[in-house]
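Read the single chain below, which is given as structure tokens and is the form predicted on its own.
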Amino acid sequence: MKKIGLLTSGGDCQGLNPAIRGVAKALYDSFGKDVKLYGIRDGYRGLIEGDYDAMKKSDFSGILTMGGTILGTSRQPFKEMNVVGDDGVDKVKAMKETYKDIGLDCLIILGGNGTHKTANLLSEEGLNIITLPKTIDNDLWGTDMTFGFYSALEVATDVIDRLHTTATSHGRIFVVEIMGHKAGWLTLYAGVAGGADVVLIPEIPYSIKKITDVIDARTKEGKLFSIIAVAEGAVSLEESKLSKKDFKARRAEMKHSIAYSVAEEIEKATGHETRVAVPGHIQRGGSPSPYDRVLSTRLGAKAAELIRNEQFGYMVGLSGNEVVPVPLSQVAGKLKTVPLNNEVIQCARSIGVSFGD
């Protein structure tokens, strides 16, 4: 009888229940009554605390086009997991623990950045770990494409499509707020994909004098409204050349998010009407668009057939059109960026949208 365990940890995304279908329809097809799937509640907390269930086939039907995910999930830090509380509990030790008390022949963890320093940490420590790359930033490395990303690209681009008609008629400029610290990706598909004026990601600092210019010459040319499309993590040009401690402090007295920081020196700069639209979490949920759902099943199938084969210690990523192992130790701890010379930047400004730099 085989034991596998199936954990969603981090922020939800579209496309979880999807993947989780995937590996249990794919692993029942496979073993038949010889398999027992076991939900960890909340991500790593279940594991740590031991709140699991087993489940049934039934558990796994009519969940393809559900958001969310159906075992509950939590943010984790990983730079916690070896730091023992004020509660006395030795994380890792813990999660081992579950691990045998259950007598999982692997665990599969659905989960972005942070989560697969995790998972990397839990297969150093012996345990049998497969992983799925979950998140609306696509920024993990090892995979091309990452579940949740179009499907938050449709809801991103959806918000700026609805603006245009609002920003037109009143002769309003629109700055958008989507999310992304780090990686800019999701911005700047949106931006292209809703034909934003401005795009701005955190891999280009900006400077408000390239923006305003691009409204001014819009303006000169009878076009009165704009939209800029803003990455939650976006960096000014002199926020760039800040240390890290004084970026974080300069971001902690910030009274707004960046988006009306921007909006602000705008409106300030050109005396145009500018209003600020943040779409935050909505981004995230709702049903996956069909891309997810077929990518997310490709994957968790994937991850069935690497238990088969007794693969372990692997995330299962999208390479070109091909699902692939990509061992854990090359993906944990790694951050994919948008490159300077991305061929969608290149596309971009080929059209006229400024990165303000």
Ligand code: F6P
Given for the second form:
Amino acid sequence: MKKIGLLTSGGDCQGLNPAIRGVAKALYDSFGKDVKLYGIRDGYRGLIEGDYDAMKKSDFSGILTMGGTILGTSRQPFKEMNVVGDDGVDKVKAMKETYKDIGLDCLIILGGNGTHKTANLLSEEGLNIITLPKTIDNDLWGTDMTFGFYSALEVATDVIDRLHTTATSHGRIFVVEIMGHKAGWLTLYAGVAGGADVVLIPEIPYSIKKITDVIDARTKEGKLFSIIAVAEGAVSLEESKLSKKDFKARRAEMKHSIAYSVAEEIEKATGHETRVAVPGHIQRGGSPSPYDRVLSTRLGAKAAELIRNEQFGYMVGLSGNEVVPVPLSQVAGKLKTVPLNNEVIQCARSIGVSFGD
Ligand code: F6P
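Moving on from the form predicted on its own, please list the structure of the form predicted together with the named molecule.
Full complex below, order starting with the chain above.
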């Protein structure tokens, strides 16, 4: 009897349930009655506390179109994993014990960057681990695409489309804040898809002057509205020169998220009425897009194949359009930000989109 654990960790996104379903269906297809699946509750918390459920085949039916995760999730910072807290719990030891207690042959972990650091640690500790790349940020090293990204992109683009119509009617500037603290993939793609005039991403520090130059030029052409798409983690030129500590202190002082500061400065400099829209977690909610359903099903089915072949210590990633195993040690701790020579950035620039630089 094969015993396989499933765990979803970190911020949720669309595509987690189709991935879980893909793994489960492919495992049942391969092993029939000789496989038993266990759902670990709320990410690494469940693994630490021994909170899990034996699952039935029927638990994996009817979840293809569902957002969120049927297993629950939580954020358990990697930097605290090796630290024994006030409760005296050695988390790594506790996770290994739960794995042993269930008698797992493999644990499949679905997560983003932080999740992969812990997954790699568990793999180095000798557990059989396979991971799947999830996040709306698409910032995971070792895969060309993470599931969740295209679903969130649809939401973010829809937000920009809706702002466009009202911005046009009123002749207003709109600053729309798109998720992504460290990488600008979602803002870049939503900005291009929604026809934003300015796109501000963490990888390219911006100057307010460059943004207002765009607005002034548009005003001269008789275009009284503008759309500025700003990533949560966008930084100004001035901020980019600060030390990490000073930058953190400055951001801690800010009462609002970045879109509000950008809007305030634009309004002050141009005198144009400037409004803010922050779709926030709406971008992570709702049904996965068809693309994400297909991608997560493919990644899930490949994870089952790796289990069949007893290939452990891998993330299943997408390379071009091929689903491939990538060693966990090559993925953990690395961030896939948008390269400055990225073709979509070049394309956007070539059609007149400003990056505020
Ligand atoms: O990592 C995915 C993500 O949605 C980021 O885009 C965002 O910055 C962050 O999670 C929000 O985290 P939380 O759900 O913990 O507020």
